[in-house]
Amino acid sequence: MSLFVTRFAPSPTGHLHVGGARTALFCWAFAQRKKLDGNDGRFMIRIEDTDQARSSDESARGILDDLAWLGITWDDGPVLKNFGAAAATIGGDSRNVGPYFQAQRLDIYNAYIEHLVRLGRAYPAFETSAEQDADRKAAAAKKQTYKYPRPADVQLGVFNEARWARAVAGEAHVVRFVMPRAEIRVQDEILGEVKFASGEVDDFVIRKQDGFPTYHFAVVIDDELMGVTHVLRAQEHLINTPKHVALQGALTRLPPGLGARGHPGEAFRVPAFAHLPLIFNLDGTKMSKRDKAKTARKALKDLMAKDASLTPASLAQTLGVDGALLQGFIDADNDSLDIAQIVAAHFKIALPEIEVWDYRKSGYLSHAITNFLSLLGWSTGAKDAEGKDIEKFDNAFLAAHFALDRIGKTAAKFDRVKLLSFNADAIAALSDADFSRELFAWADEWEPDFARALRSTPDARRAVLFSACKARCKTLRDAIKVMEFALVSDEAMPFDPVAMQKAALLAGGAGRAPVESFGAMLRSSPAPLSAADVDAWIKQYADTNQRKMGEVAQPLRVALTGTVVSPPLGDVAAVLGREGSLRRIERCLAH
C-alpha cells in the first residue's frame, strides 16, 4: 500500500474562495481515489499564517467551517471541533507531522535556513526598502526589468560568515536564497513539461524581516516534511515552481528532532505537481474578490451620475466612512471590501457572490456547489444510459472517478446563471423531510427571525407550504419571500393598496364578483382544499363567466397573498386552509 498525501494550504486573511475551494475539492478527491484503489491516501490541511499582519484564528476557523460544510473533510490538519448538528471532530495529527500552523514551526524554518546559509545556499541582506525603491526606479527609467544584483561578496556554496555575524548581531535584514545559474525542468502532471531559462529569478527573500519565512520557503520545508507527494494548485503558482524546485535541490534533511522524519541528509524530495487551470468571469477576467469592489463602484458611480447632491463628502458622512479612503475607492485606488459592503448595504447593491461564504449566506446547497465546482476544468468521462455526459452527482462519485488526466489545460468560465440552475434542481429533487431540514439548518445560522416564524407555523400548514414552495426556490434564501403569505397570521396579513387597485378590488370593481363567489364555494364545501380542486374551480368559474383567467385568479391571489406575486393559487389555498382562505377573503372584502 502506497502513500499518497496531498495539501492544502490557505492563509487565514479572508473568507475562502470559491477557486480555493475547487483546489481543496481536488486534493480532497485525488486523496479518496487513492484509498477506493487500495492505497493510504491522505488529504492534508494546513494554515499558512506567517502573514502576521493580516492572518486571523477567526478567518481559519471560518475556511475550515465552509470547507467542512462543502463535505471537504481532512485526514490531518487543526482540530474542527462540534461542527454541524452531529458535532463531528474533524482533523488531527495521527502521522505526528504537525504542528499545522505555521506561526507554529518558526524554530523548524529557522534551523533550515542557518542549515542554507551555512551551506552558501543564502545570506542575509542588509538593502533598505528605500534604496530598492531607488533601484527600481532607476531601471524602471531605463526601460530595464529590475532584478536584484547579487551583491559581490556572495558566492554561491560559499558561507559568508561576516554576513552571518550581522546578522545574528541583530542587524535589520532579510534572507535571500542564492539562486543557481541552471535551467529548471518540471514535467507537470496536467501541462506537461515546463521549462524555466537560467537567470529567469534572482536571489528571493526566504525570511523577512520580520523573522517569519516568506510562502516559497515555508512551503517546501512543510510539503518535505509533512510528506506531501502530490501539489494540486492553481496555475497562477506555476510561477512559483522554479523557485520551489530549487530550494528542493539544494536542502537535505536535518535531525528528527527539527521535526523531520526520516534520515538526517536526505535529499529533499521533489513533489508532483500539477497546475489546475484559473477559473475566469463569462467575460474573460479573472474571479477575484475584487469583483465586489468593481460592482460597488460601478453602481455608486451611476448614482452619483444621477444625483448631484450624492457627492463624495456627502457619502463619506452618511455612510459613515473615512473620506480619504471613500475618494480612493471612487478613483480605484483602493478595492476595499470594507468601503464596497457598507456602499452595497446602504444602496441594496447586490454583490457578485464569490466565496464560499457568499454562497452559504445566499442559500445554496453544499452539494450543488461542490457538484459545479467539479466541472471547472474536469469532466468525468462518464456517461448515462443516453450516453450524454453525467453533470449531476455527489462528491463520492467525484472521488471514485476523478482522475488528473481528465483536467484541463484551458481557464475555466464561472457560469453564475449555470451554478443557480444546478442549485434549483438540487433544491427540487430534496425530498420534503430533507428541504425542511436544510432550510431550518439555513434559516437558523442566517435568518433566525425567518426561521422563529417557521416554527411559529401550524404544522399542517407547515408541511403543505414546504411542499407547495419547495420547487420555486432556486436558493434558500428565496424562500423568505415565497413564503411570505403563510408566515402571518390571517388576522394580521396585509393588503397592498396598489395590488388591490390592479385586480380591481376597490370601490366595488370587476375583481370582488370571483373572490365573493370562491369565498361562497368554501362555505358550502366542508371538505379539505386541494391545489387541484382549488384550480378547476378557477378554470370553470372563467369559462362559465367567459371571463379570462387572469381576471379570476388575480384579484384571488390579492384576496389571499396581499401581494399580485406568490405561488400557484392552488398550492396558496391548500396552505392556508379553508378556514384560512375564508378569514382572509372576508377581510379582503371587508377593505
Contents of the next structure:
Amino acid sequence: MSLFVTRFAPSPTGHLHVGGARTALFCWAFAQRKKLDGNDGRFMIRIEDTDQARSSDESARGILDDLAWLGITWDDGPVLKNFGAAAATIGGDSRNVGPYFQAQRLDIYNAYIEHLVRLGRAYPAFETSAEQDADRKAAAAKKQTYKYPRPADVQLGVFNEARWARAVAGEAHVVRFVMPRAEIRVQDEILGEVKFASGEVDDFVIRKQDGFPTYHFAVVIDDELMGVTHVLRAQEHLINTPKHVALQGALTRLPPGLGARGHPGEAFRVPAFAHLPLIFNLDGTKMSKRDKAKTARKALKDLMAKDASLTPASLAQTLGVDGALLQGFIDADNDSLDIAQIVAAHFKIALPEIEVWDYRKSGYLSHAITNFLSLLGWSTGAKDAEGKDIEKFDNAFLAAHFALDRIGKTAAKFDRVKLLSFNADAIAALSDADFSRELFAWADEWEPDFARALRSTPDARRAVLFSACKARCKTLRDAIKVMEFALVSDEAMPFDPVAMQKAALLAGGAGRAPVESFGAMLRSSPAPLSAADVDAWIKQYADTNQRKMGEVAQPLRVALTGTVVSPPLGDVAAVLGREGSLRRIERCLAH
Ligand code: GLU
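Return the structure block for the form predicted together with glutamic acid (GLU); the form predicted alone was the one displayed.
Full assembly next; the chain just shown is listed first.
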C-alpha cells in the first residue's frame, strides 16, 4: 500500500472558478481511484493566502463550501463544519502536516529562506521598484522580457554575509533565488518531457518586501512538507514549474518541528506533475471573469446607442457608482466585476456564469456540473451498449475510471449549451422526491419567497405540480416561472387583461364557449382529473365544434392560468384539480 497525495491549492481572492473546480475534481478523483485500488489515496486542500491585500476568509469559506456542494470532499485541510443537511464536518489534519492556511506558516517559510540564504542559494536584493521600473521599460522598448540581472557580488553556493546583515538590520529588501544556469527538464504525466533553456528564468523573488513568501516558494515548501506526491494543476502553471523544480533541487529538509516529518538534510522530492488542458470559451477566448464585464459593457453600449439621453455621467448617477470608474468600464480600461454586477442587477441582464457560485445561483445541479467538468479534457474510455463513449455518469463513476493517461493535451471547449442540456437531463432524471429535495434546498438558499410560496401550496397540489413540471425545468430557477400558475391561490390569481381580451375574441368572438363547456364537464363528471382526460376533451371539443386546437386551448389556458404561456393544459388542470380548475373558470367567466 503506497501513499498518494494530491492537493488543490486555491488562492482565496474570489469565488471558485469552474476551471478551479475541474482541477479540484481531478485531484479528488485521482486520490479516490488510488483508494479504490487499495492504496492510501489522500486529497488535500491548502489555502494560498499569501497575497494579503487580495485574500479574504470569506472567499476561502465560499470556495470550501462550493467544493463540498460539488461533492468534492477533502481528507486533509481546513475544517468546514456543519455542511449540508447532514451537518457534516469536512477536513482535518490526520497526517499532522497543517496548518493549511499559508498565512499561518510564515515561520516555516522564513526558516527555509534563511536556510537557502546560508547555502548561498538565495540572497536579499535591495533595488527599489522605481529602479526596476526603468529597467523594465528599457526591456519593453527593446521588445524583450525583463530579466533581473544577477548582481556581481552574488555567487551560487556562496553565502553572502554582507547582504544578509543589511537585511537583518532592517533594510527594505526582497529575497531572490539563485537560479542555476542549466537547462531544466520537467517530466509531465500528460505533456511528456518539457524543456526550459538555461537562462530562461531569472533570479526570481521568493520572499516579498512585506515578509510573505511568493507563491513559488510557499508551494514548493508546502508540497514537500505536506507530502504531496502528485501535482495536478492547470496548464497555465506550466511556466512556473521550472522555478519549482529548481527550488526543489536546491532545498533540503530542516529538522522536524518546522512542518514535522522527514529527516534533516534529506533532499526535497520532485512530485509527479500533470498539467491539465486549458479551458476556453467556444470562440477560443480564455474563459475568465472578464467575460462578465464584457457582457455588461456591451449591454450598456447598446442601451446608450438606443437612447441618446443616456450618458456615462447619467448612468453613473442612476447606478450610484463613481463616474470615472464607470467611464473607464465603458471604455474597457477596467473590467470591474462590481460594476458588471450592478449593471446586471439594475438592467436585469444575465451575465455569463463563470464561477461555481453563478451556477448554483442559476439552479444547476451539482452532479450535472461535475459530470460536465469531468469531460473537459478527460474521457471515460468506457463505451455504452451501442459502442458510444459514456458521457453521463456520477462522481463515483469518475473516481472508478479516472486515470491520467486519458487526459488530453489540447485545450477543452466550455460548451454552455451542452452544460445546460446536461442539467436539464439531470433534473428530468430525478425522482419526484429528489426533485423536491433539490428544489427546496435551492429555493431556501437563493429565492426564499419562492420557497415560502412552495411550502404554502397544499401538499397534494404540490406533488402533482412537481411531477408535471420537472421535465420543463432546464434549471431549478426555471421552476419559478414554470410553476407560477399554481402558486397563487385560485381566488387571487390575476387575469392578464390583454390575454383575456385576445382569448375572448378567438374564433370570431366565441372564445368564451369552450371555457363554459369545460366548466360544465368538470361539474358533471366526478372522476379525478387526469392530464390525458383533459387533452382528450380539448381534442374532442375542437373536432365536434370545428375549431382549431388553439382556439380551444388558449381561452382555457387564460382561464386556468391568467396568461397565455403555461405548461401543457392537461398538466395545468391536473395540478389545479377539479375544484381548483372550476374556481378559476368561474372567476374567469365572471370577469
Ligand atoms: N494558488 C494557485 C492558484 O490558485 C495554485 C497553483 C498550484 O496548484 O500550484 O492558481
